[in-house]
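In structure tokens, the next block holds one chain alone, the form predicted alone.
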Amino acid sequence: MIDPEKIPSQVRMCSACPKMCRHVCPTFFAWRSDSPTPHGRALLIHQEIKGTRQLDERGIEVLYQCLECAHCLTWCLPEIDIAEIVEHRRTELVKEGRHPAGLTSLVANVVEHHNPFGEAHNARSDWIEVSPKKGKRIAYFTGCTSAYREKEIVESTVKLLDSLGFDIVIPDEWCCGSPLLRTGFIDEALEQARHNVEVLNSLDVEEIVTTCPGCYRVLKQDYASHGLKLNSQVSHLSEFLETKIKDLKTARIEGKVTYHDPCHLGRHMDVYDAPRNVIQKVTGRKVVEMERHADNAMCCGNGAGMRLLFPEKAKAIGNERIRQAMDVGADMVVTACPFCRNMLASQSGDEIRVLDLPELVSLTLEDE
């Protein structure tokens, strides 16, 4: 977590920088303006701290144009995490009652229905079918997007884990809280978190597996930073499958396959090799890398409230990422995040296929 006492010196340094990181900033790509860049956001906070300019409605808008993808951090020699500083200022804006009105429905939905979409909570997992096994008992934390919008990810994951002999438990999960934490609503997020910790700790499982990098970061890192401890190990499915890679088979997959690194899985949690190793095992060949990949990968545009507040800009970023995949002749984009799959699939048209990692791996079961 950011040390508030260090923020003044860090934003001063960032605001005086030559701002080269703007060339990898997805919001600079979308707006083509210096305001929605790491430098622009740091300058706003610096001016507010120095008293030379108050943070007005336009300034607040700029702070909420950040995807918190942390790409700027990979370019920053002093390692100033502007995304974390922006998130910290967002929490203050929420307490001041000055957050964008467009977030109100998101918060209300999570508080009342325990998911950002306002769907009935009892419909979250009642459609998921699992078969009891005698193998290792694991909890599958699906995440809201997979449970309500990208159900193929859940279906493929359950099918895959079942084929590997695991005894799968679907917990009574609420939203992990990531959308609320990233947009500044800490109190509401922690309400969800406390429920999840209580439920997960009550289960007799050896491991918690999730397919959502946002959930993965929150369960593994953010909960602990707020004093909430999970008793079981938390793994992203890509890591979990890598440990079982000898049990995976190769599918008959034609064409070139590229991989899109989700920000929360890659730059936030440093998981790059596991999904690539799994893809190589399943396809029988290495990933065709886009020019921007691993810690230099471009964000899909679907995080930190961007698609809710600025949908057209978010889609433009997603469309650019699809173009980058097509530039290397890819026939298929595989990612490891329901948010990324949702955005990239919406922008891919009929020219390129977009799958999440468990969907790809489950193709080996179809071959059988």
Partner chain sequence: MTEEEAFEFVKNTLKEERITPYHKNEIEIVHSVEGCINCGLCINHCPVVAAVGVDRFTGPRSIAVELSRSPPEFWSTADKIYLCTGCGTCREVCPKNVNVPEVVNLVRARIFEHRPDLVPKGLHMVREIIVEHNLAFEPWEDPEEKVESRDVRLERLDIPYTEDIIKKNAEVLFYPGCQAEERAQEVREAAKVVLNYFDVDYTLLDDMSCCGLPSALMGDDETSQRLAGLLKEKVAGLGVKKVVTTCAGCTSNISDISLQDQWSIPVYHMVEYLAEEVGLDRLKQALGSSKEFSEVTVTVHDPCHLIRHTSRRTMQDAIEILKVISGVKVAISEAEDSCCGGGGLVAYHSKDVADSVVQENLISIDKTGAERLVAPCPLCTAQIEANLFKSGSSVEVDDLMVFIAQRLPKK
Given for the second form:
Amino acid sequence: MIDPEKIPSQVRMCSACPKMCRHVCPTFFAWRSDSPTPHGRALLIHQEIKGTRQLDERGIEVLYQCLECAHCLTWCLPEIDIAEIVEHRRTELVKEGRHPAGLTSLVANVVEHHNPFGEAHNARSDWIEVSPKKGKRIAYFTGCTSAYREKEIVESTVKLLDSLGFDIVIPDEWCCGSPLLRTGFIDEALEQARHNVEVLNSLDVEEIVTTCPGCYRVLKQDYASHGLKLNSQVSHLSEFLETKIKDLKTARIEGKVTYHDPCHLGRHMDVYDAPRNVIQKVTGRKVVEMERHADNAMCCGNGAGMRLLFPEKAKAIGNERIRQAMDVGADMVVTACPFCRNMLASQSGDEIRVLDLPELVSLTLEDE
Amino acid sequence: MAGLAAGTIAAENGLETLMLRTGQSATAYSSGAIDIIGYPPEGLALKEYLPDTEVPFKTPSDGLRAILTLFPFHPYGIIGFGADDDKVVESVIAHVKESISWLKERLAGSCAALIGGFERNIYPITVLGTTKPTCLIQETMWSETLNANPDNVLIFAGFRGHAEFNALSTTRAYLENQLRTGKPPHKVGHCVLEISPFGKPYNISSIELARHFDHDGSMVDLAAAIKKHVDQLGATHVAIPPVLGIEQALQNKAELQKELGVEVFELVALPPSVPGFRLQRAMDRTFKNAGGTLLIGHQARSAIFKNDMIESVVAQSPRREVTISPKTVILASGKFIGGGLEADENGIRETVLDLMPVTTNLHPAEEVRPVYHTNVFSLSPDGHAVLGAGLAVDMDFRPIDADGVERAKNLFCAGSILAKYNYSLEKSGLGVALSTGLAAGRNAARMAKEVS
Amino acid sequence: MSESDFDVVVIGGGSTGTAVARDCALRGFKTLLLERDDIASATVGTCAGMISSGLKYMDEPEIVDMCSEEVVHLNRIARHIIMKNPILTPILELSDLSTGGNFAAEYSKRAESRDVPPVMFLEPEAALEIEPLLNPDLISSLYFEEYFIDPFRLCLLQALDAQENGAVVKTYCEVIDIVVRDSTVESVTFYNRVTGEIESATTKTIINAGGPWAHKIAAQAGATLDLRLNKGAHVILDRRVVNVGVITKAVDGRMIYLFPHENTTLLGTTALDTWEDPDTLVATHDEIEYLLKSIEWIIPSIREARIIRTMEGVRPLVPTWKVPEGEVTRGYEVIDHESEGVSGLVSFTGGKLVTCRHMAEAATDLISQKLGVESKCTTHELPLPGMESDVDVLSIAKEYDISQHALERLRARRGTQIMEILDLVKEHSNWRTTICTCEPVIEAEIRYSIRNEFPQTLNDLRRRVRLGTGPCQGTFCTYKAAAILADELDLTGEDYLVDILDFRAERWKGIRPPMRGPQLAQEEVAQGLYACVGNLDQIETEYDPKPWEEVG
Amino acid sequence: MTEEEAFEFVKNTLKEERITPYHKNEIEIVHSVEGCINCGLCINHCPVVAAVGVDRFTGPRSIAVELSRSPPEFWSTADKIYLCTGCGTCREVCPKNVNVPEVVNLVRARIFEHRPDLVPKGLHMVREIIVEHNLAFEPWEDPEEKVESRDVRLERLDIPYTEDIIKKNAEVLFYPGCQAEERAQEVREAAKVVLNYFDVDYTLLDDMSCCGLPSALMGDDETSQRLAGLLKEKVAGLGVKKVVTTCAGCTSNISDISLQDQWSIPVYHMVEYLAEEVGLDRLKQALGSSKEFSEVTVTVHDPCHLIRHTSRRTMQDAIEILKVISGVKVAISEAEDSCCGGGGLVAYHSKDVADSVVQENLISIDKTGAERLVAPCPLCTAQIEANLFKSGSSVEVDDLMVFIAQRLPKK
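Next up, the form predicted in complex with the partner chain, please; the one we just looked at was the form predicted alone.
Full assembly next; the chain just shown is listed first.
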């Protein structure tokens, strides 16, 4: 976590920089203006710290335009994590009650229903069917998006883990807290977190697997930094599958397959190779890389509340990402994140098929 | 070549030398081989006058002797103008010989290091499977033993998707020639290698192969690709198109020979070739190392004459004009490719200073219709006379007018702008450019020193 | 060796001969087409490619009707190799305006059927905007539209279609005798220049489509044919120097034109009565000057344009004498030599590119009658190969990783046949390589053509794929294409080098007469490649001088 | 049909046949292409070919001899023509002076007109910005932020802020160009410091507008001409006698439009102005004796628009200027004159190509052992800086004006 003491010197350095990071900032792509860039955000915070200018409504909006994709960090020589600083300021804004009104319902939904969509909590997992197995006992933390919006991910993951002989437990999970943490609602997030830690620690499982990189980061990193400890190891499904790669089969898949790195899995958690290895095993050939990939991958546009607050811009970013896939002649984009899948699929039209990793892997089951 | 030779020698003589250049020319266009003289200027007419001289000339001096006997106004002949009558031939031979040594020295250790010498003409193999007489070739093109042993087995190696060289056709043309003449090698094979600098086995250009082979470690793949063919055919020699690298070619050749255990050499390619690129680069560096200033992208457009001297030269860049006032000027603007000469249906013009061009017979060419100075055969040993048009000069290589008077005392010229020099036909291109360039450069340097 | 029992032998593989062969084959006649050189290697190969609406012959209304109708037919059967050209006729003097008016009325009558507008008049400013190179002193301009076809491809497609329908097509087979027995043709004897053998074929009828050699062919059967041979030369300019076609009056009042065509511009044509061997003719300085001087009035800067080459051919006109060439009919005659005692021999005189199909129909009708068969002509209805549908260049460029422009050129030459070439690329990845960089032409098309379109020389390839027709005139593609030809035909090293010399000679034929300007620099480059480095000017080969080289 | 109606009809037919008649001022460019002898020498030197191979970018030779011969087919060149960075190397090595960079613009203009769908999307985005703001970059939404951005950077670079001067009848118009106006503001400010130091009587524009080069490069001739006209009006209105700019692209482009539109005003790049009008003596006086700065080895990058579109003498001037600065050693890189890849708007749609082009420069820059790279163009500096950073190089990058302004004694 960022040391608040260091923020003033860091934002000063950032705002005086020649701004190379602008070229990779997806919000610069969407707005084309200098304000929604890491540099622009640093300037706002810098001015506020110096006292020359207070953060006004537009300034707050600019801070909430950040996707927290962390792409700028890969371009920053002094390694100033402006996304982290922005998140810190968002926390303060929440405390001051100055966060964008658009977030209010999100927070209320999570608090009341434990998911950002305001869906009934009891509908979260009642539809998931698991059958006890002899194998290793693991908890599958689905995350809200897969549970309510991208059910194929859950279905295919369960089917897949089942076929591999695992004994799957679906815990009584609440929202992991990621959307709240990223937008500055620490207290509300921790309330969710505490529940999850309690539930997960009460289970007799060897490992916790999730398909959502947002959950993955929060479970593995944010909980710990807030002093909440999980007893079992947390893995993203891609890592989990990589350890079982020998048991995976190869499916007949036509066309070129590319892989879109989710920001939260790649840049945030440094997981790049595992999903690629799994895809290679399943398709029988190397992933066709987009020009921007791995730590240089462009965000899908669906991060940190962006789609909620600025849907048109978010879609423009997603659309661009699809174009980049088409540029390398891809027929299929595989990703490993329900948010990415949701955004990319919404922009892909008929030309490109978008699949989440478990969906791809479960294609090997169909062939049998 | 002429301009660079002249400029380098002038700079080496301590002069402040500025070279204006727009567009590259003969040097970059060449095959990289330095021809001195291979054939007589007017085709087979020579037989009548010098029945004992073998054609193509066995040695440059045979050729120079023949030329000086029959065509005293050939640029090579002009070199000897100042000498006593009985020493003309020897003085030209000495000058050309010295020019060759000069060039070899300057290029030693460079990416265009040369091998060969004045003692004999050599016959490297071209990418068409033919051979041509020349004097110096780049070390990468040299094979010490190819023709020495009747048991030699030569393999031509080409690259898939590289249309500039077809190994099969070259093999057939070369083999038939060897069988006809009875010279070794008689065993010749070919192979096609898969090397794709940009990952695609098509539309591969020579330059990209050369750049690719400049990278460290690139010889490993190449050696491995050739190896199996060498083993299969029991080859003793491998010929490949001249793409072994730009800066690294010689090291690459050595590495390949070591890996394969056989001799490897590059073919002579059609222009503009990679060896030509190397030569241009090496010559540019030689000029700069000598202290010359190269002003690229500036085209000399005109000059201001005062009395019998050029006072200044006006040059044009894309958006600026500069006026330079030198003590002496050397014009090495080339022929039709270089743009030193232009022609329309009414006649031939010198483009920079509006000097008087002449035909290959030294008649004024301003009202000569080009087509009348061409041959009905596209390719014949009689060549096309129009390509021998150019400037007539005095014994110091100063262009002259119809009355035989120099246009300006401080104006010299060299290279293919000179008349009576049909390099394609004679196989004398860079040799004349080099020799006349050095001569003109020295003359200009002498004069510049006298003026100051 | 002998092949027997043909219903028809067609002599001459020009536009008419190939059209006849196609018509005969489609009607089910056993047909042999004999061409002494290559398809479209003579007269038709030197025309501008305009499938004229008959605009020059408004005082022969029935010919204009025929031309106009044929344009409609050709657009139906060969749309893929046809382009439309807008044309301006700028008027510099008032006196020219009145003749223009008559023409406009006649032309406009038939315009609608061809899907072009009637003749229109444009103000000088408008004309100058369309073509800024025009002489600004013009007082008015006529505007109309004409269609242009690739004449080489038309002939070849007709020949291929004939083959497809059962005809035997033999190129490089020169008829050296026609045997007539009992006043009826019995067989033809011909020299096969590829094999070096003399062959013969028996036949019921012969159609003599020998163009400017037709009278010599008739003579072999003991028949007589009068022809008025008339030489025409074009000057070919690099790139489309004009935006639209321009037609104007020449120094002698004839009409000449400047047409953008493919990637070049054609300036033509001259008309000189000739008694020379058509094989030896080259354009003269006078002809080149006649054309330049004539167009210079209307395009004053024309001499600044780069002249690539000239081309010249001989028209076999209907023998009308003692009138200027322009007053000779552009109609044609089908001559049945039965009247002079040679039954079964039919010859043509006259005609135009646009009427080739019509001529074929007429001759084939006559042959049907002679063979006593009832048959129906379908050549105006059935499409030529490659016209099945549209081609989406953008998407196939992506799919096959070939440049869009290379594919667009390929499409313009071949329509849907492009897919057969791309099939080759699937198997041979490296055949995507561009061989002729001016046009451009990829290796796959050259290989396809060699395998399917029976070329024997690089020059034949040039007609089929436009190899070496750009500004460099084969400087950089000759040796590359020669290697491919040698590979496909399994030629010796000697033949490979001779093929290079042969193509250089053929290109030089046209380059040399107008030699000037950039083409001189280009030739210095070509000499640099083939003489200076390749040493081909010095080596001895079995190269046979060409007819025009022998004349000198 | 009246003649007017006829003309309308004809224009429509031309459009259907995809023919845009050449304008009078294009004929010379087209004519220059006829000199091409298809030799391919340019291919050996083209930086884009070197970076991505001749299959991906068929090279200048192909543009001259193949792609530009038939206007109705220009649309089909869209997969190649936009990959040219317009560096002008081909024109410079061409023995026939074939003006390929201008032909590229001409072909792009035809595609823009007939097949806007084939113009890369990235260029349409730039176009929208230019049309809306008369600037090549989206201006700052909030002027206060722009000022703040400028101030922190000046503070970091230790360059003093001087007030903008906008007045009539000054000797010189200082034209910063869009990049220095909106993005690299330190370059604009540094140039002002330099001009002030040498007592140059200068003015800025009261309302900055683009010179039109980016529009010309994407084929949007209409906008390009409008912007050139707008600039001409402004320059005439101010009554200045000279134009000085810090941008390489603006130098060549404004030189060009000044000539085409008969401004009768000379246009200089700042280095030319310093070398020719201020003089090396004064520069030496000002920069030659400071002890304040530690020794530094710099290498330079020659912007294409200066050396190949204007004159190579500009970089000779730049090096002379650097050499008079105390403590500065100049180490010339082997690829000093090689395109940075930032030209021709290529980076807006094919960034991989642009970034491949710059690789050769990076290797050579590192080889020089210099600590700092200096270039007299804010666009080249941005492109090279970004890629040097990406490659992990420690070489720092400065615009030449910033480098000079930092070393001028405070006045």
